[in-house]
Amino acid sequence: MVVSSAPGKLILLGEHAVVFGQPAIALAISLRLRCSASPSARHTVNGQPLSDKFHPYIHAAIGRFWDGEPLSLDISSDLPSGSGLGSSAAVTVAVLGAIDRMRSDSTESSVAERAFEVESIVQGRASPVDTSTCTHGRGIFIDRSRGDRFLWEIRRDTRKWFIHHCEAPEMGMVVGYTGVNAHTGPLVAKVKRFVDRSSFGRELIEEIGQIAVEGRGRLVADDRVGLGRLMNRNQKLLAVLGVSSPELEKLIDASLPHSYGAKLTGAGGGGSMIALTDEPQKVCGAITRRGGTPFVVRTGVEGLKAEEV
């Protein structure tokens, strides 16, 4: 048996844009997802049999790159699903982590390659900033061309990412789940509609990305009201291209009397807003007088490992 942990991850700054290949920032965070692999008489998944509707994920990543012997998959996870926290990105990583494991032959640009291929075959349009994040930890910086701490390059179609490692303090940082499970991949395509359709919408995504360049310097410098000021403009902007809710409003607009800064994380719809705060115990009280679910995590923490069994 062999056993291998991929930590969960939040967008600072970006989401959404980051599929048209503008800049983003995403680190890497304290909640994991954990994947057990050992030889069975046929693949299943926590007993039950592997299917593509119920773990179209680790479907897709043991029927693409797995040629071995059956399997028996173990998962456990901190991560909701649907939750914006990168469950998905995370079983795909750990899944792949464990089966190379058992190969003896896994390299930390392999496995994020992989991965966002096993998104983009799930979800029809992805990026890979999620599932960068999910292998690498502490926290990326993508961007459109190779700069300083340059990790990897990912293709698709006409589009490319340049994935480097990224600096950043150790934050305070609440995360609201708003309990309502939003899918991805529906929301990636109402944006990419709208971009199709719109220079205005095409004008936002430039915006977004120009934001999170800004948002590199803030956080190196450990700006953080800087840094708080930008998420608040990002969400706005994500909230014009139509992926907020009622739900993640209520509770950025909860956290924002004590944070920097408050914003939705993922792909939106639901699932998760991120606040930048010194007072993580005021917004975690704010969070769940507004319905929502607050988990206060550490930032900056190490990617897919292998775990003790």
Ligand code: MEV
Contents of the next structure:
Amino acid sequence: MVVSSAPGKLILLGEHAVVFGQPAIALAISLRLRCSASPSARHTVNGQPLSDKFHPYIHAAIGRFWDGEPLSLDISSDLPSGSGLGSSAAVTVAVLGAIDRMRSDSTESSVAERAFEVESIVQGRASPVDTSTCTHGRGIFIDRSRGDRFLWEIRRDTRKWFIHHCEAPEMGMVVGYTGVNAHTGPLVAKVKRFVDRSSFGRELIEEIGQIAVEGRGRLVADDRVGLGRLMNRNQKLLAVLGVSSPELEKLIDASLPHSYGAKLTGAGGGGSMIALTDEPQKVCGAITRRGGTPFVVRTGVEGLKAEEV
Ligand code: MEV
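For the form predicted in complex with this ligand instead of the form predicted on its own, what are the coordinates?
Time for the whole complex; same chain goes first.
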């Protein structure tokens, strides 16, 4: 038997715009997903037959990248699914990590590339931000060209993403889960329709990209005030793009009095928000009072790794 684990992620700045090839910053978080794999008479997931309907990411990963004997896979996760915290990417990465270990060894870049392929098969239009963060862990900065701390490059149609390691200081970060599960594919498609139809939409996407570039500088300088301001501006632009929701706005408003900044994270439409704060307990209380589920998370944790059996 082999066991691998991968972290969830939060997008600090740049979701949605990154699908168009704009820069973004994402951090791995201390909520993990574990996958154990052992030979079996047929493919199963937590004792149930592997199914496209119930396990789309695992089904695509096994169908596309495993031609060995049937496997019994057991998945356990700290990540609520559909929460915007990278549960689909984490399951894909952890399964690929486990099957690679059953065969031989693998590299981070090969897992990240295949995980992005799986996500694209299941989700449709996507960027490699989630899958690369869950693979590499710690922090990543996606840019339009190759720079310092370059990790790997991923291409799709005319788009190119240059993935870099991003050093991030330990920061107080609270995640607030709305309890509303939103599907990423339709939200990404909605933004594409907006951007295809209007130059204003394209300007919003460009500005989000610029915010991510500026945010990287603030992060390196550990300038929380500046970073918080950028998060708030990013949230306004995401709301104009139509991917925020009343539940998200409620949790963001409740967090702001105790935070440097707050915004949705991931695809939006529900899912989760994040708040950068020195007062995590106050933010957790405010989120709970507004009906959300708070998690205080550590950022910058390890990526895909083998676990002791
Ligand atoms: C989802 O976590 C982030 C999006 O930008 C989609 C993607 O990058 O694939 C909304």
